[in-house]
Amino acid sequence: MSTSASPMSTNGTGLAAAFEKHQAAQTGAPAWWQELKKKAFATYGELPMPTRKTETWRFASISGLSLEGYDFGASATGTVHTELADRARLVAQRAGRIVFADNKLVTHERVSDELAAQGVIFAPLAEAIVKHGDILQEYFMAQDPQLGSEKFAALHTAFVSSGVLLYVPKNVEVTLPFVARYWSATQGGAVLPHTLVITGENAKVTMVDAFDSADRSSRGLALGFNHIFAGRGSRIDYYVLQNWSDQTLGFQINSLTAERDATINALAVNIGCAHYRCETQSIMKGEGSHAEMLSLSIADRDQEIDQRTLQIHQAGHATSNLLFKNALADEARTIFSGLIRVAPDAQKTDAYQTNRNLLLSGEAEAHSLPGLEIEANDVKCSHGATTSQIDEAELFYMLARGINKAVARELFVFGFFEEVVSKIENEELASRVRELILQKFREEEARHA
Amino acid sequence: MSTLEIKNLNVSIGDRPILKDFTLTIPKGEVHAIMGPNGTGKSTLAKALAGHPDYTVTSGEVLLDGKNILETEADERSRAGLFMAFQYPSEIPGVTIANFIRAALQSRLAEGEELDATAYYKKLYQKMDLLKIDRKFTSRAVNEGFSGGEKKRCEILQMAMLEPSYAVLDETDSGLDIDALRIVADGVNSLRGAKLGVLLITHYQRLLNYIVPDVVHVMYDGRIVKSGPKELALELESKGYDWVKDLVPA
């Protein structure tokens, strides 16, 4: 495998051949879709790779971003995929489930007849581009990434084939969550999850994306995008549980758009990846809209979790709240760079941005770059960042109750994340998130034992 | 052997000696009170017994039912049956009281053994009722946003749940109004019995009106200078602490 770090070499003949192959496999797709992909691939080639000097990539380990040697057409055997289709159902009570393995659809639990009759669409991307082309043409990748991943967005569009469209029409409320599960099952393979959620006026829905690797130690590339559009007065709860393998180079670009009086609650859990770039932008497009952006990350060994956020207030009387919590062990690094941008007309904006880091080792490194850019004069905005270690007095208090150091540390980390986990209304999902944290934590403990 | 025996204990903070040949034996079933002026080493005694890393034991022994515990870590001491009620209990954000006490009880079980959740909650609620603690408290983070009285009641709740052989209550009366003091004292009294030895550390006599000790010790300059029956507390209350200075051996 080549280890050349030449930034443009990824768009060389290898990737071009892969793209040709990918396009050839899209025969059933509409012309506009194929055209979109062709254009995107060209754009990918034209855009520069980020460099050390690119502001939106400040502090990131650029050298780790090489896209060399990933297989965009990788696929494990059907037996593996069938097995994955059934593994870990995440939540027992759900409105629908779609499972991909190596970008291939392996399970599609459709919505109930009742929901279908109400106009709810829950479809894999390949089906959606044929049956719901109008929706896709309006909403697919409709918000450009503004946090530095334009080039990766183009690559995603060029190669994406796995994905989900969830559309909930006006006045329809779905209580149970929808689940999209994406597996990476091939060594060196690239997976490209895509989730598009759209709600009509006063609709309500919960969507869960879960990312996993079949082999915890396999190398891979994950390039995921989601676009969440909440129509007027609607509410979308959106979760991303990222648990790719330890050797994955991961990108997750989140885009939230809230119309008037709409609420989007987005919550991310970041466990896996060697290097994870996560961008989250929210647009308060209509008055009275609200976006809640919560994130919890556990980084250990030499993991790097690079988070960039942007809260854009375009309309007045809108609110947004961001809370990103990172626990770091070993020599892990996290980067948080956040910006609240308030347009001149967005008076009475209420926007908050908080990044909290808990250092579990002396070698871990948490960078925090909070920022505000306010053009309106009657707003309430604040940002804050803290980095702390386990408090010695609190630790002694726990020891004095007979709790050993390892368990005390575990309780601290859980306590630290509880502020975020407690916001998960679905109990099953909250338990799953606690399991993910515990699993990662126990692995870390075992390595140090 | 059913005693907590402190023998010639010398403890320093940094280079500064605080406890000087401190010696005291608390038999199970008895309540001993230590009174003394500020800065005499009362809290140092409590923290050193509990195994706080900032307190250096330079010599001496602490025998819990005959076993020296000074070589063990704080968590081992607790599991061995020693409990300390903190003067200033820490807040643990995000960790509920129910989960905290559960973790403490779980740590007392053998590896692979799981705490019976039903029995646990039954006992927890029973003890909470006894201490007049609202059941909603179980889901609140440990000591976070608690009033002084709530914190101290929470300490006694933990003591009731962990069922130690010996308990050291460090200035448990501080920060309590008279009503809160009565509730906390009732809680402690309900736990008194043949299976528990208690060391009450206090500056004021008023706590001892509610938790009546079997023996009162006067501490000054890092050691016990006088011991006597409960009436000694009243004598201290009326005479103040000045006279105890004269009791220090040359």
Contents of the next structure:
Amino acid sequence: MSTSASPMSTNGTGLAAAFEKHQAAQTGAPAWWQELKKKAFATYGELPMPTRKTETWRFASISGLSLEGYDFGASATGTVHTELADRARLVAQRAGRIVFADNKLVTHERVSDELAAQGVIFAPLAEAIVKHGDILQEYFMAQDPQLGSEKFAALHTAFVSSGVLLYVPKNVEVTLPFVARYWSATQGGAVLPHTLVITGENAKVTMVDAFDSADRSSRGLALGFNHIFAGRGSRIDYYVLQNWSDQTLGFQINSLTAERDATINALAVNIGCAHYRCETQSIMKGEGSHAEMLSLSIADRDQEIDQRTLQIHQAGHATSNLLFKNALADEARTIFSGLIRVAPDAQKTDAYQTNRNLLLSGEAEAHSLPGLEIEANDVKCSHGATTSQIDEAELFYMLARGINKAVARELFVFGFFEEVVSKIENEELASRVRELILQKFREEEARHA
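Having seen the form predicted in complex with its partner chain, can you show the form predicted alone?
Partners and other molecules have been left off, which leaves just the chain.
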């Protein structure tokens, strides 16, 4: 399901005209918001595109990064929006849900009267700009990206209109998850999802972002961004389910900041896109803070999934743990480049970084570049990377017991990923993740049949 759009050049006057139209639509927005966008668009024009010599893009396929021909004003019909709203039921039990299609708000399930009375805010970005501008002005894009996609982040800021603000005040705990569902519904369209989560002291909340395309074969551009700010002693569980179409050029920039004794558990599932670039920057800002960063990715055909991470320890007695797992079939490629950076005063830091790759074909490629940058002298930090194929003896064991090869491969991959999936505390969401993994394999099997 997709609608056609008139391609609009994103490298010349077409993009400038699109930005002028976008700015004109910001009626009622405060002056600081419009100025922020104006500066971001200028920054986008000034920053160069990545080249093969750009260190932060090492091993990446630069040739696929052209932004030519995407429509930043794309909009599907109202009928399509209604159908997507019906398809957007990710979890039945939830605290609130917001659905977008082509940057347009489709559905907004507001929080209960009880949560609203406690000060919980769950609002679309356009509404938050008007009603909660003080929060946005303090937190929106408060952490600059620094892993290579600064140019694309500037373009996101210039054009972003769809997104959510989730704010949970001090001492408020929300047991059910909040859900934001972003759809790409137009051929050649550009979508710019943005999620901002802020918790007060000792608060607790779960946020789920789900990215999907109405048509699995449609071409599109996705420029996503999130900022997660965990206040003192609070906890945020944040999940991303990325399932854009097979012809999508996707970017996702994640920024996590944990104050004293705060915990952020972030888990990403990467299924879609022809070329997907994901950058995750986590900052242990306060003593006793903790960040858990988990990811599972499945790549096939000539798909490329490029992941860059930075764990920044600014305060002592803080911990972080990163585990990224990739399964690759056909001629797929994955890239992992991670760095743990420990400041001089961040004594007693405990940080880990692990990348594990499972190759399902002899043509697949997995590149791993873990690293450490330690300036403190009393720390416990380590990193590691492994790449392996399915054990032939184990495969023979399963085949000998009547399990066909396709099912055996699925079982191996499910076992490989279960270490990550088991961390999802919401069983309904965990089941959905397993369904996405199975769907990916069934599609691959159908292509090879």
